[in-house]
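Presented as structure tokens, the chain that follows is alone, the form predicted on its own.
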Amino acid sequence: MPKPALSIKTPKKQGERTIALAAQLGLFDKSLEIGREDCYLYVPLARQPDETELAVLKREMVETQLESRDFVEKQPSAKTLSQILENKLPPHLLDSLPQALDVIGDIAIIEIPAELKPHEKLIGDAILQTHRNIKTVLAKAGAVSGTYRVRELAFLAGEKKTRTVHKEFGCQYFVDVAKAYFSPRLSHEHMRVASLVEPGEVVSDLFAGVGPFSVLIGKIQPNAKVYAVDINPDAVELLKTNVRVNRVDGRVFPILGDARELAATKLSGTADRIIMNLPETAIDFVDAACQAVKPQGGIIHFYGFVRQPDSAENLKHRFTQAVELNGRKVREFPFVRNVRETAPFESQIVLDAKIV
């Protein structure tokens, strides 16, 4: 029976790009077949886009419009992880199977509960069966830690590798998951922040990693200048590659070094906008952000973890105090939201702060 839904009407020549963008924004309804008519595709949406998402669609897809129509529901897909393993694991362990995985390029990274450790190789092989686009399955073997923000990983199944190419909003990122931090769960944030950058702005990305914020800004706002800083030499080498392959040379400038030292010297007083995606310890670098932002002020995108009973309000208070200790003031927080759940009772929060 046909199912009515809102869709993106797009020329077939833009079809692949439109589908990828809708998926990155969390709009694509994968339960429905894509509609086809003459020279157009109709990409079904799971919900009405919000204002930010509409702005992204209009900017990225000039020949695109929203339209309601009927769609055919997809037939049941391949077996789920539980279905594949139901006769291979004790029944009481099926409920403990991982419900989510991070997919970076063709590498999947999962967290294996302690009770499933003896069966982790079996689980890795099953994931390869349920996700045909995945070539390698790795398991988290520790927390993100250290100055370089890397995580110990254990190989489970597929090709034994840690390097891949991840695609996001039309950009390609060379990533080595064993040597540099990268989270596909921040894709919406990458686009949200990049969409806010205006022509002529100078942006300092103080913990740039392989460049998902910086490269995307360079791609969609060619009249901005981005200083992409990281202390991890492996991350900066990958960042340089990503700047080159995405053709944002002359817009994005990779810099290897300590954010605090650079903010006090080369980047002092230069930035209209600061990105601080180092949620574990970003509060310790507010002094660097206050030094790097222009004397008249600017915007800081600050990321931090909040563990219950802590709250976003408390994080705002701590950030405000840190800014004032460095001779600046927070005029307002134009945007605050929970970016993602990172652990039970723990969230990553973003604060957009306008400081003077």
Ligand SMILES: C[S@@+](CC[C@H](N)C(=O)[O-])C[C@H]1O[C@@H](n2cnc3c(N)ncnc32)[C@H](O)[C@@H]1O
The other form holds:
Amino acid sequence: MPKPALSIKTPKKQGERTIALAAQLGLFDKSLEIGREDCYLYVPLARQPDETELAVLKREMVETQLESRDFVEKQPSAKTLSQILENKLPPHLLDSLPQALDVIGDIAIIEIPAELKPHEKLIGDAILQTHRNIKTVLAKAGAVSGTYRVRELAFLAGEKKTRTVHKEFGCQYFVDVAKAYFSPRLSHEHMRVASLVEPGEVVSDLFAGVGPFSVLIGKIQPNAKVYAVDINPDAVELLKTNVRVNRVDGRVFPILGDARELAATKLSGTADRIIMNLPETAIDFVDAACQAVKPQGGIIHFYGFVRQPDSAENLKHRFTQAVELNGRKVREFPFVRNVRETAPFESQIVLDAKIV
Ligand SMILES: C[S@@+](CC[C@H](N)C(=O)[O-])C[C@H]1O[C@@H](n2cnc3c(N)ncnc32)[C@H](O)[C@@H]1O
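To test you: the structure above is the form predicted on its own. What is the structure of the form predicted in complex with this ligand?
Following is the full complex, with the preceding chain placed first.
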């Protein structure tokens, strides 16, 4: 039965890029076959893109339009995790199988519920069978913690490694999931923020990690200058590699050090835009951001966690107070959103704040 859906009509030569971009934005409807006609592909979408996504699509791809048409539904082929495991696990445990996995390059990271712990190796092997692109399966063995924001991981199956190369919006990121923070769940934010950077801007990415904000800015806004700071030496080594392989040297400058110390010295009064992606403790670094921003003001992208009954409104209030304590003012919050759920009743929120 044909199924009507909205699609991106794109010339075949841009097909691969369009599919990757639609998938990264969470728009690609993988249950439908891609349409083909003359020299065009029709990439089926699961929903209508929002304004930011439309801007990204427009900027990234010339000759792309949205069009509704009929698509053929894909035949289910490969076995699911629970089909592979149905005769190997007690039936009552099949419902507890992980529904989602974080895929970073060719490494999958999963959360194993306590009741499935004795069977974790079996689950790891099954994931290698269901996901041909995965070479290593690791399990979360603790929370993201410490100054470097990394977590303990346990090896489950495949190649025993923690290094990989992750692709996002046409950039390659060398990542070591055991040594430096990286989350594929922030790809939309990386692109949203990078898209806002204007030619000639100076950006300070105060908690840059391996560089997913900084490198992307360097890639899509060649006339901006980005200072990419991190205190974790392993993250900065990977960041240097990522600057090199993505050819953004001379635009993105990795700096190993403490954001507060650098904001008070080398970076003082230099930035038009500051990225503060350290949600757990970013509020304690508002003084550094206020010091790094130009005297005439700038934009701060501030990330924070909010646990119910706390709210985005309260976070705005706390941020405004911290800015005022440092002799600046919040003129407006042009954009506020819930970036993702991080735990039951807990979300990561971004505040874009214009400060003077
Ligand atoms: C949540 S991670 C974000 C990394 C990156 N922005 C991303 O989106 O993947 C926060 C980073 O801040 C770094 N960090 C923590 N405290 C810092 C400090 N005082 N100065 C500079 N970097 C710091 C950590 O090492 C970590 O890489």
